[in-house]
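Coming up is one lone chain in structure tokens, specifically the form predicted alone.
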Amino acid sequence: MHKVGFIGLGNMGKGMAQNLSKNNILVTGFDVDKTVFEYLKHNKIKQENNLETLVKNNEVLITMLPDGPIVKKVWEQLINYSDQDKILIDCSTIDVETSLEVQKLAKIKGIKTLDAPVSGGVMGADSGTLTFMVGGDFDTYSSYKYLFDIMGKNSILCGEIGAGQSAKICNNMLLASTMIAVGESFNLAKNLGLNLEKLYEVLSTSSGSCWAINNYCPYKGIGPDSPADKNYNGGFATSLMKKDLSLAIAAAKSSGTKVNYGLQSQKSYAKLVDDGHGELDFSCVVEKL
């Protein structure tokens, strides 16, 4: 078992790190917000305040950070302190260009890398049911797959470096658009006087079935427990969905791809953020627009 240095212990990272620790992985954490360690003190996760020491004492370095510029800044430091015995795994969702840039920089020093963004939200991070979309070479992925198996229920090697990030932005663009469509369907049903629980029974077992209905229904009391049952608190923040859609739109422009529904979805989530709902789960789109 490798020792893991985990950088970024926010809403997603803390659950991922805890699951590693619970499965007898020695985990040392680093975060600019030191209050997270009060929450983690009963989980055998050591606190480290110096990145150079973190790199020195751990073979695997996992980052779970908010955006590309922060990932670039942190990875440049990790690369500087690392040697060929290290592997850097980025689980953040960032632009493909930055992901490729920092991984190529690492490979110049012979450092192994993977990009491995996740799907499943905070609940998936806490319960260890995430899906990892991985970019990198087969041998590296195979050597460290056991870490993904601990933190999630699925990991898929999508291709060479950068492929994980590409898969993630495609996935989230579809999810964002699907959630809006689910909301419109339920709103129509409500206005037609249809029982929403009956609609759920139909949609979850027929051609309208999708993850946004079956696992994350955006209406309180319908389907499995979801952020809708907590007034849209927790889950995957609307501001993050806006960010991911912006990444998808940028990638679409650079690749010459038409994404009409993606553009419309991005505008919808941007309006939610502008209206002060950025911290709520993205499924609030069904009620707040």
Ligand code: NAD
Contents of the next structure:
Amino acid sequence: MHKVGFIGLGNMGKGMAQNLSKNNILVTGFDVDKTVFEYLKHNKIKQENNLETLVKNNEVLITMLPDGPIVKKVWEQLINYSDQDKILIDCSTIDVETSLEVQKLAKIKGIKTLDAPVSGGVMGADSGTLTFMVGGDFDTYSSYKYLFDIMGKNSILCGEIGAGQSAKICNNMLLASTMIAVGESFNLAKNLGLNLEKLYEVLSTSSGSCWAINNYCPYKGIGPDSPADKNYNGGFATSLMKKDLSLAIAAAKSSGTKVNYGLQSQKSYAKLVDDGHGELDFSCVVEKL
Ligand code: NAD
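I've shown you the form predicted alone. Could you give me the structure of the form predicted together with ligand NAD?
What follows is the entire complex, opening with the chain shown before.
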């Protein structure tokens, strides 16, 4: 039986770990927040409170953590406890530099690594329909693709290490802007007296359709179940979107890329965080801004 140590069982990690567990992978979890195990106690995910033991008992270690500094801190420990029989896979969204730094550190000890950030949100994590954007070498990707196939419906090897993170920030910069545009479109429709259910039917099947409408409609009671139906609780925190936009803008600056919409979106999500909405799902931008 394959064994996976899963570190970071928050909004995303818990669904991903559960899907592995449901598919005959022996999953052991580690999280600094022990309350996550309350939620997970009814399935077969074991709890481990010691990272060294987690590494010792598992060939595959997956991290799904909030940001680069935390990934760096955790990976330094994982690398310290690992040997060349281990594979470390980071599915968090972090800056390319940190991703490269920790993966190169691992390579010195002969430890295999992949960066494999995801798209698809909490619903995708729960339903096993994520898209993985992978950076690494072909052989390592091919050997562990079965894990992405369980947790997602697509995995794309984007290039060498770091390429997955580059693809991810491009994706999220686009998503940040489309969510704002979807909000503006719905607000206009409301002010024009349109029935929003009918607008959803039109937009989701017309040239304006996009993931933010079809899969994540930011209006309560419209479209598939989404964080809007839970008053923007759960989902993808606005503070995490702000982080991703900072990563994208920094990458745009360093590569000399003009990103006017990206800059505008960054300001919008930063304001939401300043206004105290950082914990809410990022789709609250349509209501709170
Ligand atoms: P989250 O905050 O819900 O979960 C993170 C988990 O990591 C928490 O349970 C936290 O306790 C744990 N953690 C923090 N520090 C730790 C440490 N030192 N050791 C062990 N565990 C630690 O975040 P999330 O929404 O699950 O997002 C995780 C990552 O996935 C982020 O990088 C985010 O940008 C990315 N992401 C999120 C979504 C989404 O829709 N939520 C979608 C795609 C990508």
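Owing to the predicted nature of the structure, the values given are computational and were not obtained by experimental measurement. Residue numbers count along the first chain shown, from 1. So that the term is clear: the rigid core is the largest set of C-alpha atoms that superpose within 1.5 Å between two forms.
- Residue displacement note: Y261 has its CA displaced by under 2 Å between the two forms (rigid core superposed).
- The Cα position of E38 changes by 3.0 Å between the two forms once both are aligned on the rigid core.
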